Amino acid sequence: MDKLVTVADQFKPQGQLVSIQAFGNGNINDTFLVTLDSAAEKHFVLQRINTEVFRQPQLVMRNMCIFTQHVRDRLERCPLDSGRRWEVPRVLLTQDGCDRWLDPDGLCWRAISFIENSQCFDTIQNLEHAQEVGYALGMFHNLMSDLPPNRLADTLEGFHITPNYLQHYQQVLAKNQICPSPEVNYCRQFIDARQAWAHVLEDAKAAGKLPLRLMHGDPKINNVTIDSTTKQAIGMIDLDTVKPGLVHYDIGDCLRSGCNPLGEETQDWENVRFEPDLAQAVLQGYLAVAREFLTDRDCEYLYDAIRLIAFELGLRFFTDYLDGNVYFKVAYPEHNLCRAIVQFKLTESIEAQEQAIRNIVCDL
């Protein structure tokens, strides 16, 4: 705790430090909520950036400063017509004006403003919440749609490039002795049956059918902030992976995480199901603010995006399990294996409802 106090003191605005506590359930960075006795700013978020994942934290912070300032400037020029609240986290500088701080052990820390009177959920609560989640992602994409993708660095090369994950999976298989089990065999067979199809979005991008835009990179349900009073979406957090890419990965990831009522951590594998009604509500909220920059060709690939991102995350979880759990945080040795099975069962459910999902996209 003394070390956390020392770190927080590098960033804190006016006020005395009251407490520091673990915050959120992210799989990559270590996150803490700092409480102050200040009337002006009672909280801020303190994070240790995982430099094993983000090897150039200076680019992560540069990106965050550029796009958050862009969004704030745009909202100042053109406030939301509805008068709705929209919050953009601020990067808090150290006492000597830097956007991050290296401690004596070489660990990299940063601080960002806390969005008060807000909450996040791990699963969608109802259809109204689903529509707000879609609105949040659509507004996020809309507010960045006029920021040229080349203004931001690619902070995580290969992220959401499914063929690259397949290549890494094959390398891990080749270097590790794999202990067979029914669960492991299921995952390997599942991946083998879909390897050729997994190039679908990257092939479309290479053919010029899908344009490069800016994406959030990790638009899971628990990265959408909801106003505690109005229950409306007011922003998106966890901004480390904002980078040039395909918005289809964002749309697919949002639907993957939102339309599985049992969530990512369930062990009730046989009852994992993709819910089309939730997908329809998410897409309605999304398209209400994003339709103007999506093309007909974009819409043609939405089903593929939904199916692919569930498969991709399962592939990543399974690969990490085989490689000794070196990327995602785990609570027990088989945690990533269980997570992989959830995503593959979700993929199966999506595939079984392909026509229904395509009809939803077409009708919207």
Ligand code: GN1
Given for the second form:
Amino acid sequence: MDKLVTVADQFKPQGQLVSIQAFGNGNINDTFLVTLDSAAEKHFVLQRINTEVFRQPQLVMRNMCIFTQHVRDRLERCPLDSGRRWEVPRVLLTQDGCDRWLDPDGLCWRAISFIENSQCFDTIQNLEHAQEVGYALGMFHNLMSDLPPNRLADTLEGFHITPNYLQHYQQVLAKNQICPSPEVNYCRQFIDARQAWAHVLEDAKAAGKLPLRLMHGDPKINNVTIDSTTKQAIGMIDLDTVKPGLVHYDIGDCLRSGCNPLGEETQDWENVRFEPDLAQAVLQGYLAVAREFLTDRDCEYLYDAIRLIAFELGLRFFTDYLDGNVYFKVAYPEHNLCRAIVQFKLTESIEAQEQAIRNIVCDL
Ligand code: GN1
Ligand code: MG
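Would you generate the structure of this protein in the form predicted together with the ligand, following the form predicted on its own above?
Time for the whole complex; same chain goes first.
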């Protein structure tokens, strides 16, 4: 705790520290909410950037500064027609004007403003929430659609490149002694049966069918901030992976997390289901603000994107389980195996409803 106080002091805007509490459920960084007794700014968010994952935190912070400034400028020039609230977190600087602080142990810290009167949900609440989640992603894409993709650095090479995750999986299989169990066998067979198809988005990208754009990278539902009073979406947080990529990764991630009512941490595998009604609501919310830049070609690949990102996340969790949980934080040794099974069950449910999902996309 003393250590956290020292870290918070580096960034503290004004006022006395009241408390520092663990915040959110991130799988990579450590996040804390700092409370101050200040009239100006009552809270801010303190994060330790996991530099095993984000090896160049200076690029993460530079992207964040460029991106947030771009959106603020744009909203100032053209405020939202609807007059709706949209908030972009601010990067807080240290006393020396730096966007991050290295502690004496070499750990990398940053601070960002907290969006007051807002909340994030780990599971979808209802159809209105689904629509708001889609709106948030659409607005996010819309607001950065005029920022050239090459303005932002690649903060995490290979992120969402499914064939690379497959290759890594094969390497992990080869180097570890794998103890067979019904769960492990299920995962291995599940992956084997989908190896060839898993190239679908990268092949389309390489063939020039899908353009490189900017993406959020991690638009799962608990990264959408909802106004606590109006219940409307007011922003997206977790900007570490805002970088060039395919919007399909984002749409797929948003739907795989938003249309799984039990959430990704459930252990009730048999009841994991992808809900098409929720998908329709998410996509309607998305298109209400993003229709301009989605082409017919983009739409052709939406079903594959939804299926692929669920599969890919299952593959990433399972590989990490086999590799000794070196990437995602875990609460117990089989945690990543359980998470993998949830994503594979979700993928199965998506596959079983392929026609219904394709029809929703066609009718949009
Ligand atoms: C990780 O740390 P968090 O929870 O924001 C991961 C995402 C996964 C997500 C699954 C950089 O995000 O790709 O979809 O877990 N982020 C990174 O919950 O790998
Ligand atoms: Mg994240």
